[in-house]
Structures are given as C-alpha cells and as structure tokens.
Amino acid sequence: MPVQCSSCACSRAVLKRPKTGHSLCKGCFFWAFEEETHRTITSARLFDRGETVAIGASGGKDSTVLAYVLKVLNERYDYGLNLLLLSVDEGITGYRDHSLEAVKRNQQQYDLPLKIVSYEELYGWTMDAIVKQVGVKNNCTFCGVFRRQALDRGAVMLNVDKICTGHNADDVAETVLMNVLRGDVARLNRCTAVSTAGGGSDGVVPRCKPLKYAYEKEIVLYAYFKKLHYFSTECVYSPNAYRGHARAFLKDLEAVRPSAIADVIHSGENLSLKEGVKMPVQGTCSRCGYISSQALCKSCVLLEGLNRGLPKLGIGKHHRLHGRILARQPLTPVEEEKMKTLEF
C-alpha cells in the first residue's frame, strides 16, 4: 500500500529519511534538506553579506550537493554571496582528471567561475609521481596534507572572504571516531567545529561545513532525486586509508542506531579539556609562512622528504631535526637510511 508523506499528507512518499525516519515526497524533502542547511548557515553565521566564498569543488556528490544548495539558498533568501568554485587538481591519473570533468560540469550548470589549483604548480609534484616514491600505504598523509594548503594557496590567489567544504555528518563523525583512537587531543578539541578562523597574516583562510549536519546517504538521495551529475569513483589511492577503518565502523554503528553518527558529533562537541593540558601553540612555519604549531609546517618537512629521496622524513614525529632542515645540514647516513624506504 502507498506511503502518504508525513509532512504534507497530499503525494506519495519516495524515500524514508535516514537522519529522521519520516517518510517524504521528494518536493518535502528537498525543502527539508534545504532548510536544515539555511538553519546551520545562519545559526552559526556562516556568511556575511557581500563576501566572496569558494567552494571546494572535487566533482563528487558532497561538493556537488553544496555548489547546487548554496546556490539556491543564496538566491532564496538573498544571502548576497558573490559564489565561485575552487578545485585542487592531485595529479592522479584516470581519476582527478575524471572528476574535474564533472566540476567544469557543474560550473556550466551552475554558471559560476572556476579556479583550478594543481600539486605539480604549487609542489611540482603529481599524487602519481608521489606514489611511486613512497607506495600506497602513506600516500593518503601527502596528499591531505598538500590538498588543505593548496585550497587555501588558491583561495589566497581569488582574495576570498572564506572557503567552503562539503564536509558531512559522516565526515564529522568518522573524524572525531579518528582523534579518539589517535589521541590527538588537539585535533579532537577542533574537528567538530561548524567554522574555523583565519584571515590572518598566515594565508588561512577561514573555512566552514554548511552540510556539517547532513546525513551522507541523504546527500546521495538529494543528488539523485535533483538528478545532479559528480563523480562517484573512489580515488585509486585511498583503499589503505585509515579513516576507511572509522568509516566501516561508523556504518556498522549506524546499521544498529541511525542516531550514532549525530550522537558521535554531539560527543565531540562537548568533550572539554582538564585544566592544565597542554595544548601545541599556533606559529608560522619559518620556510613558506604557512600556519604551523613546528618550525617547518607539514607541508614543508613532506617535501623536503620526497626531494631528498627520503620519504620517512614527513611521517612521523621527526621534530628534532627541523633547526637541521631549515640549516640544510646533511643528516647522518643511519638516519638517511631510516628515512628512506617506505613499505609498499
């Protein structure tokens, strides 16, 4: 027997809402994806009016999604953002080159500009020439590393307000599930945040998660209801990737409590420090100028590793032997050699 929608009770529904269980018609629920989204824009006062925002644009559903709303909430109710899209361009054969297809895609739809920044410009490095040195097993730290200071070199280059991500509720979830089984205090202290700050001397720009709070299967639901064109390939690098591991938990979690992910992201926002934990204080890297709480920002120590020949360099706690990096004293030959190889 037919499901009537539970919110306007006049058209069938098509789809049970993973996030909330209710049974909608598609015209419901793009109002209610819609307006959730304006909710945690204003809420949290994302935007000001007449600032320049780019979105980052990978081509996949998550950026797609955001480009495509952001749009039609800007022009519903006149947040009067000046849009444009912003797209990191890894160097990874029959798959970045693939999906910068969907986003030119997207931007003729959309009918917004498009910067596109690439690794080998900024690093004169490929992800493919990377791999080849250091192997698939930590390949996915190079690249997340370079891609967030390649988003912000370009956001710099457009002299935008802020910078804007697709990030998820899984995405949320999955990274706040990684800092607890890491440790990382610092990151866990942060990684829920809705918006980071920046605009500073240090070439941050300011970022933030309009789709913070929306569910990843809804975002697919919306995409394929809209009939909206991404990539959905998953990058040829990345099945080793550790967050792959919170992920297959998080849905496993989900499958027993569809609540799980949104109670994880609640866990993080309230998790608060003692008193007397000591925190890494933020600082500039003394090479490039880029945020940093060492001498040499991450970036900086990865690429002095791969144009040595010594990948290790950058992965890894190798703090003691940035005075030497940045005096470009040689390191001994057993440290050379602990350097050099990686696992593939």
Contents of the next structure:
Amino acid sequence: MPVQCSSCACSRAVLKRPKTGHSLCKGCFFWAFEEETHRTITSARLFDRGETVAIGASGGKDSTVLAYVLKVLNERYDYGLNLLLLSVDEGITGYRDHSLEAVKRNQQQYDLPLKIVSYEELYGWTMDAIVKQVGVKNNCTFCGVFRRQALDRGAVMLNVDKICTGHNADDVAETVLMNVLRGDVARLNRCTAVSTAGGGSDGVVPRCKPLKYAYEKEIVLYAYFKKLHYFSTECVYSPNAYRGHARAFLKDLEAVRPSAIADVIHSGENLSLKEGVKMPVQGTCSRCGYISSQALCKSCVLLEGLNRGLPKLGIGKHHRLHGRILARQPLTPVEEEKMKTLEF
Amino acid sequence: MCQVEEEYSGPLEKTSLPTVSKKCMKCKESTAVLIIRVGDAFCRDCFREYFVHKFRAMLGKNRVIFPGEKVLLAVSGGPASSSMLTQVQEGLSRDAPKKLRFAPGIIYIDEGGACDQNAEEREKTLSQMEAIFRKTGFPYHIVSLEQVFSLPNSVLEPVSCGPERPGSSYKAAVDQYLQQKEVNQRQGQLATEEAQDAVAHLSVQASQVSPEHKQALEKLFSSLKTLTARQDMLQTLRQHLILHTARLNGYSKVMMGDSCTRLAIRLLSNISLGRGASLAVDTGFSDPRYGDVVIVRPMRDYSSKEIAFYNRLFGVRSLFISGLGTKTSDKASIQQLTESFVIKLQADFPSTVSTIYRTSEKLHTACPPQTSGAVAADKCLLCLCAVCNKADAASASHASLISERLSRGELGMEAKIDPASCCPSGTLDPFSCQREGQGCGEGGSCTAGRAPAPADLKSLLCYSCRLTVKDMAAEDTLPPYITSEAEKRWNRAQLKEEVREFLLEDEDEEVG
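Shown: the form predicted on its own; wanted: the form predicted in complex with its partner chain:
Now the complete complex, all chains and molecules, led by this one.
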C-alpha cells in the first residue's frame, strides 16, 4: 500500500526523512529541506543584503547542494546576495582535477562566477609534490592547513564579504566527538558555532555553515531527487583513521537513534568551559599576517619545512624553533636530522 | 588528522609496549606483579599503598565530606562500588593512618524487577549482597526498584542548599568534631529529623514488594520502546530512590563508585544523548543538584583496570548481576554502543579514557544549577538538572523542532510556492502547533487545566529527558510521584498565567 506524505496528506510519499522518520513526497521534502536551510540562515542572521558571498565548492555533494539551495533561496526570499563559487585546486591528480570538472559543470548550470585558486600558485607546491617529499603519512596536515588559508586568500582576491562552506550536521557532530576524544576544549567550545567572526584582522573572511543542521543523508537524498551532479570519490591520499573512528561511531549512534546527530550538536552548543581554563590567544603570524596563536602560523611553518627539506618541522609542536625560522637561521644538525624524515 | 597510523603528539599517542622490568618501580626491591600504566610496574604492597592513598587523597583534596557526617555508599555489587566499600572500611579501621571520620551506611537498589530476573534469582542476589553488607558492620538499606511507586512528590522538589553546617569551613568542622563528638552526633540527628519532616514517611523494606508495584514496574519498562530509554529511565529512578533513602535517614552525602573509565563512557554517551548542558554535574567529583544531599564520586581517579587488579589481588568480592544491557548486542542502545566504542578505542589508544576524562574536568554547567531563587519549574522533572530552554532560534533543538513541524505540514504551507506537487492548503492545526511550541518556552500559554497530557509533561523536562519520554508508548505508566508532581507544576504554571498581568515582577523563568 502506498504511504501518504505526512505533510500534505495528498501525495504519495517517496522517502522517509532520515532526520525525523516522517514519510514525505518529493515536493514536501524539497520544501522542508530548503525551508530549514532558510531558517538556519535567517535565525542566525548569516547574511546581510547586498553582500558578496563565496561558496566554497569542492564538487562534492555538500557544496553542490549548498550552491543549488543558496541560489534557490536567494531568489525565493530575495536575500539580495551576490553569489559566486570559490574552489581550491590542491593539485591532486586523479582526484581534484576530476572534481573540479564537477564544479565547472555547476558553474554553468547555476550560472555563477567561479574562481579557482591553486596550491601551486599560492605556495609553489602541489599536493602531489608534497606527498612526494612527505610520504603518504601526515600529508593531510599540509592539505588541511593550506586549504583553510587558500580559501581565505581566494576570498580576499575576490573581495567577498563572507565564505560559506558545505559542512553538514554530521560533520559538526563528528567534530564535537573528535574534540572530546582529543581533549581539545578550545575547539570543542567553538566548533558548533554556525559562523565565525571576521575578527577584523586582514585576510580573515567570516565563514558560515548554512547546512549545519542538515543531515548528510538528507543532502544525498536532495541531490538524488533533484538530479544534481556531484563528484563522489574519496581523496586518493586519505584513507581515514582516527577521524574515521568518530565517524563510524556517529553513524552507529544515528542507527540506534536518528536524532543522535542533532542531539550531539545540541550538547556541543550547550557546553561551557570552566573559567580559568587556558585558551590559546588569537594573534597574527609575524611572517604573513594570517591569524595564528603562535608567532608563526601553521602554514608558514609547514611551508618553511617543505622549502628547507625538513617536512617534519610543522608536524607536532616545535614552537621553540619559531624564533629561528623567523630569523631565517639554520637549525642544529641534530634538529635537522629529526625533522628530515617521516619514516620510522 | 585523517591518515592511517598517523602519529599523534600528546594525548592520543600510540605507545609502544614497555620492556617489562621485574622489579617494582617504587620500592625497587620486590618483584613486580602488575603493570598499571605503561612503564609502571608495581609489587603487591606498593600497589596496595598506591591504591589506598589515591582514595584518601581524593577525599582529602576535595574536602567535601565533613567529620562525623553520615555518608551513604551506593553499592551495586559491581567491581567499582565493591572496591569503594572496601576502601571505606579500610579507611575507618582503627589502625589506618589519616583515618576517615565519617559515618557510613550502605544502599543497594534491587533492580531485578526491571531487568527480567525471576524471583529466585533476585532472592539469591539479595542474600549474597546482604552477606557482604553484614560483614562490614555498617547499617544498610536494601531498596527494591518497585518502591518508586510509593515515593512521595517531595523527591522531585528542589531543596535549597541543605542545613548550613556549623562553621562552613572544613577546618572549623574538624575542630568541632574533635572537641565535641557527641554534640555533633546530636546535630546529625537534628538534621535527620528535619529531613524526615520534609519527606513523607516511607518504610523502606526489601521484602515488601507488592504485586501491584511489580506489575506497574513491568508495565513502565515495557512501555519504553528503546533500550536507550529504558537504561536512561532506570538510571533516573535509581537516583530518586537513593536520594529519598538518603533524606529519610539523614545522610547528607552519597558516594557513588563511578570509575574513571565509567565516567569517560558516561561523558561521551551523555553528549550523544543531548545532555551537554549538565555534563559537569553528571561526571564531576561532586554533584550538588539535589541541594541537601550531595553526590560524590571518590573512585573517579581509578581506571576499571586498576580496580579489577585490586579486587583480584586483595580478594574483594563483587557480584555479577545481570542488568538491562546483559545479553544484548553492542549496538542495542546508545549507552552500550558508547561503552564498547570507548573500550575498543582504549585498547588501541591507551590514553583515550584519560583524555576524555580530562575534558570533563574543564567543563562546567552551562546553566548554573543552583541560583538562589531556584524554583521547581526551572528544573527538569526527571533528572533535576536545569531545564535549559534557550529561547535561541539558532540552535540544534530549535532546528529539530522546525524539521519535525515541517515534516508534519504544520508550518507555513500557505507560503509554499510550488503548489503543483502538493495540495494547495496545508493542514495547519493551531492546537498542535501550540503544543509543539512549548519546546521553545511557550508552555504556559496552552489550554485549560487537566491532567498532564503527553506534550505537557515534556515541557517540564530537559532536552535529554524529553527524548527518553518521547520513546515511551504510554506516559501514564510513570510512577505516581512523577505524574502528580508534573500536574502540580503544570497547574502552578497555569495559575501563574492567569494572574500574570497582576504580577509586578516579571518572573518569566517560572513558566518555562
């Protein structure tokens, strides 16, 4: 027997919402998904009229759906936003080149301007070259740090007011769990925030996550029924490990109680830290001016390591070496030896 | 952060196996018998000393238990609480250096009725527990879970911070204790009487489990549709019984045997259950949520491994009692799932438990649990934690509510711009909308006085307890002290609504 849509009660339901368990027809599901994103945007006042907003586009499902939904909502509710796509080309053959194809398709379909910034032009290194030097371990550290900064640099080049990323509810909940497992209270405290403040410093553009409350499964369903094309392949360099544990745990939780993802985020939003817990202070990098809690920002340290042929310099904590890096002084032979190789 | 075998600096570092030295690392004489942590091999005597010291140090450091105070030890029969009982015995024994000076009693909650144990099994467990308790010479209370059906409402009423102790500083209390032991004892009695005035009398006797209560308990637990909810409810009811027994008998502290491992699991499972706001009271050393009775967790520095070793080496008896989660799969409930997740991860990354545990030390409750004028309506009916209904529209709880309402077609269908795929006008039911609305703090504005309907009950609960009740088929199976207290609070909120316009002070918080 066909199931009726629980929302309009007249059409036939085609799916069961992962988030609430209700059976919905296509139209009602689209409506609910878009309306929820709209409410996230308006209740948290993510955008102001007339702003230029860059959508961090990777070609994957989250950013594809985000770009589509933002375009729809911008027209439907007349946000008055100037939307554009911003992609980062890490230089990973067989992965990013393909996914950028997907982004370019999106650009044509949605008729949005696209800007691609590449690691090669920003740092002089592609990920392929980095992996050649660093090896397959630890290279995600480079990629993650560089991408964060690359997005900001791209945004500055385009002179945008805000960046929005496709982080979904699963990502946020997973990060809450990760930060508990790692004991990182500073990040735990801020990882559930829907947007970051610009902070006034140069080169830092405020970011937000309009899909923060959207379940990953619903994003896939939305893309499926809207027939959106996206690129879905794991990065060739990242077979997940520790984060994978948190991810698997979250999926299990969701299977036991579907609201668990929202519940974890709720918990994260309501945590508060004891006074007197030491927190890193945000400063700026004395070399490039980017935000940093240390004298040198992580990406400058990583880059220095790559350029000196000492890739381990940026892996782990070597704050005491920052002074000498800044002064462009050489390290002692013993230190060099330690930083050189990643094989052990 | 996401590669196979990536090395982690700091807490998550995978440690290589140490070379086992045969000598104890402490006295460097005797042969080591166990390795507690990487590199720390202990001989039997040094381990014992280390273990005993840790317990005293925990109590000494925190200074919340005053000399002469009556302390209730919650013993489940499991390894951790049994070990705690032994530690208290040891600390009170005459030859102990730094003798403990409080007056202990024991409580055991017989949960057999909720866990499908037959009468024979329950009888057997009880007699075994009693034998252990009798040996200690401490007074003990054996309470069956069925007794929640005869608890008075007063359990759920918040009590303003207990009778002020003479000289609230620890040092003064010690002096006083030394000077006049007897007077102090009489004061203890006074406190008892006070507590007894506050709560209705109830004879707490294990043998008297009436068949009606037995049935009622079975009905309650079969009405809970998920194991997650059943385990959560059991935990809540157990706390209420312990609290009631403590008040009735004048105990002002309750000791729980939660180990570090247990607390790490609880922290993570509470996050998954949406209890983020009350993590600190749920896992901290002391838990002041009940006001006059404070829960303390003196075993929170021991890992379950240390406890297991101690119990084995020094013959501490513990019992295996099958519970709700026994013989179920790892993924049967959120609590089970978290437990197996943490334990498996701990096996691969030995600092998992301690890292999670240290995270908990840095947290405190988002909403202060005890503001001076705290009223009942501010606290969750079940867990007695602050009901933190942030009226913030940009929050996960609000977003879930919106999803729920959108999926039921209760929200703004008239604004729908795609009428082709759907009927033109939605079934906008103002009543159900209003009922749903109470989740965000509009509970007081609903319909006329009547027995609490499902939605009404939820308005009195915190986010997490609301989830538990949501998994319930019939809310009328809840014990009467809960339903009648709910009704009372509901009526009061109603009353307040009626006279609202005449009230000079705007006490919004009470209608939450």
